[in-house]
There are 2 protein chains.
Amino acid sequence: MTALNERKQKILHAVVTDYIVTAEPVGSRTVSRRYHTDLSAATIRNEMADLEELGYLTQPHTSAGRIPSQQGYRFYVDSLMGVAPLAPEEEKYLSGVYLQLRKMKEIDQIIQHTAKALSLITNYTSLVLGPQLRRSTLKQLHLVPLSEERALVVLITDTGFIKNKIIELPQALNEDELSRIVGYLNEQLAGKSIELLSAAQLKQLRSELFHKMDLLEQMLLLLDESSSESESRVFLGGTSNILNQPEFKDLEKVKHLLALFEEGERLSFMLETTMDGVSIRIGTENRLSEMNECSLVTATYMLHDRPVGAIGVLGPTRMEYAKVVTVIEKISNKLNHLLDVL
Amino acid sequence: MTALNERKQKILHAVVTDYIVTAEPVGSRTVSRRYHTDLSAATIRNEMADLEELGYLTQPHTSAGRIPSQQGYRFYVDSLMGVAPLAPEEEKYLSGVYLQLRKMKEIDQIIQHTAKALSLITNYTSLVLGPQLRRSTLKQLHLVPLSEERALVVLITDTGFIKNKIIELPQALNEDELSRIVGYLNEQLAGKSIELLSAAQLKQLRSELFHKMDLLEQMLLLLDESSSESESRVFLGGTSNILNQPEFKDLEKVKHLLALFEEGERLSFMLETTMDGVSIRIGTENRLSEMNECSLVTATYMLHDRPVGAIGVLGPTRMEYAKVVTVIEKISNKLNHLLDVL
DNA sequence: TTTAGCACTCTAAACTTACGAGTGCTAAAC
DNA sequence: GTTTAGCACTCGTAAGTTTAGAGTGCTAAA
């Protein structure tokens, strides 16, 4: 792939940015007039023909303007686009949201409001992956007796996540024994990453406490569940925003996307795969076929310097990448700060 | 409003059922041929003109067939429609789902799977309102010390619902005092309906324990939150199903509905308002303007003979009412049985 | 190397036409 | 008096037709 000279880059930049706002194929005349006054339309025309040959632009049909190809967007995102600052009122809005959130410590609320803010400010659909149990560290394990036969296991992580489960007690146990077991488990497990609680380690524990099998099994089951994938806590915001995009006037595409939105598993997979910095996946770079005409911008957020979750914005490939990246960075930062205090 | 003679009722029935499956205006010829061979099209025509005059049918335009008006659907639902039995494979599917669910005691999973089953079997969008804290009875209140300054309050209801909240401890308290307070609160509150924990009662508690203000305030706050509306736990299933309905080929309508789907508050309001038996609300009978072209069939489900939540199916006014009612009844029953064991 | 000019292409929108399903009315039949 | 056949009329949809205009590629001159 030949490197693009500066002029071609400028023209590509013009086509991409214009198409992003207008959603209409961009003609040589438009580029010449609106972006690059010192060249004639004819010259632009030649360059655009070259850019098409090189794979950066395509023509919907013979006598229409050009639109960026996936490769075109990729080049734009990698080398061309600058930083789009937020409007003052957008900044203000975000600050307001996170000032509010500082008061409520419920992680679910934080996540949900983040999804809402993200979609509101970008006008796209937002996805937020809640702190993954798997990526958290066990802080404390508690056993709250409920009755003779039942107890509540409370699992608390450093991410502030709390998971409950009711278990059946073997009747043979008295209170002392119980608290001894719990104490022992805490000793052994506290501070360990839930993901890294390897099968081996759990197995060892199992054998160490083999005489209290029943009880232990149940508590360990909770851990197993926690470290498994099944926890797909993805929150969406602004799902109706996709309908604002002209590329989704086709109901079939919308239907597929909406159906995808209900599949938490697959969504969280999309968000989990990129686990550092801001990532942009364009069109078919997303593995899911439903998203072949979409782009997904994601970033992770941290707790204690470890990535524990992710936020993302889903829009058409014709997306305002620069702005979205700014917003994503800003929000993931705010989220980091917010969680640090937690 | 004149009562309809039997023939008119038969014709109205024919028009409604035909329109429900075809989504096309129904002509006199169709009724005569497909439903009522012993009368000519001309006769049907006259009757249909009458039915229109009476407000049960409308014409989209002068020379088209008739479609049921809202009043027409209402009459159909109240007096005409019979009981639609489920297909054996549908029965089997439902039994399978609830056999599975019997194993997992997590209320959230039960709710979510119910939503999924409901939408899958009806091909409409389903709404499920989780057990309302407000409608539950307090079973136990626990305080789990986390550190010097923090503790976890665990609130357990008879509906199996568990709510956690982290509170800050006033340092002046030692463990004994804590457990005494918690013991006292349990004594006072256990078995009480959370909704009926009146402001007065809470106030009394506040004064009784006024010297431990700080701590108490925080625990009572949890109760306040629980009894307030803010808990809008509505789960949706099959949101993409609305796009299968020809009446929603218009993107604007879909957009409004999708946006509504994100407003948990308003949705749960819709479900809460009908709190006994199966209720059918057609078109503008729903208060929300977004739902003026939809029908909502809802039913409550019970725990210990008290309604604690609701399930619902949302579709176009041209809905398979008979089948939906059967499904809703069946599922709410299964849910009742499932929760009884809990 | 750039640009003006021009013939050519192709879509989208506007307009026309044709078809057919369905109606309401009238007058005859039961 | 009720039912039905017949018929002229309405109106929306779908299928063609036309037109306008935006944009292109190519050629030849600057």
Given for the second form:
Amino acid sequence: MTALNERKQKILHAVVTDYIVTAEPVGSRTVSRRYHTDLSAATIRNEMADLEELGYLTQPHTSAGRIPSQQGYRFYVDSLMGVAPLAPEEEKYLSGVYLQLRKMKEIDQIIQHTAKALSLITNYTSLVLGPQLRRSTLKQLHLVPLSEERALVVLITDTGFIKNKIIELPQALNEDELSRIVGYLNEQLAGKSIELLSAAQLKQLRSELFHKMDLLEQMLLLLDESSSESESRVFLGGTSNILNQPEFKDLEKVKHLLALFEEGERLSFMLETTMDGVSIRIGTENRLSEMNECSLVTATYMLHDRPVGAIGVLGPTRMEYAKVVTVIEKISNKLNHLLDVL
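Would you mind giving the form predicted alone, to go alongside the form predicted together with a further copy of the same chain above?
We keep it simple here and write out only the one chain, dropping partners and molecules.
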């Protein structure tokens, strides 16, 4: 990416700022009038032509002003964007939301309300990836006999997952032996990350309990499945907000994006690949083609210092990036604190 001198940076900043607010192409006179620059309109026009040639601006029509390109937005986000503090009423709203959420003990409920808060305060569509099963730690295994031949294995994690499976019971085992096996597995596995349960650890457990192999094999199979399973738990908020943006007034243009909101697996994949602090993906930087005209701002949230999910805001590339980043950071911090005391 070509380096820009200070003058070009100021003009690019003015164009991006104005276009985010108005959704209208920005001309040289607008930059001169609204941003009180001491440059003439002719000089600004020449600089804007240079920025277009360098790939930072585009001109939708010959007679129109210019709008930021994807490259222009990227430079703005990386080098020009300032901090946008929330208004006092927005701060008050978020504090009130999380004061209420402290009364809730179900993580799914907290995540759903977080999605709603995100969309309300940004006026964009929010996406929250619920805690993933394989990123959870095992809290407890239970074995519930159903008959002499079958039992229900129940796996409970620290993130509130409950996964169960009916298994066949070896005839030779009595109730005390079953209880001892389950107790041993809980002793060995409680507090361990399901994702990080290695094949070597499971092999060692099989070796130690080889004489109970039939039962053990079925119970460990549930753990094997859980460690590789992808749970598509994505909570959405404000899905219709995308239709309020001028860029998406054409329903034909946005129908594929709306259809994507119904595809939990793909949304889950997209959010999982952004789980590394705060991330801003603009246009074609997004991994899904339906989002090529959108920007996605995400942040990871933690449970006991472990990343377990992500929150995100989806909008047009003409997004209020500075405000969205502030909101994302504040909400992820509040969510982290809330989950830590559950």
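For clarity, every value in this text was computed on a predicted model and none was experimentally measured. Basically, rigid core = biggest C-alpha set you can superpose within 1.5 Å across the two forms. Positions refer to the first chain, counted from 1.
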Rigid core fit then residue 143 CA moved by 2 Å or more between these two forms
yes
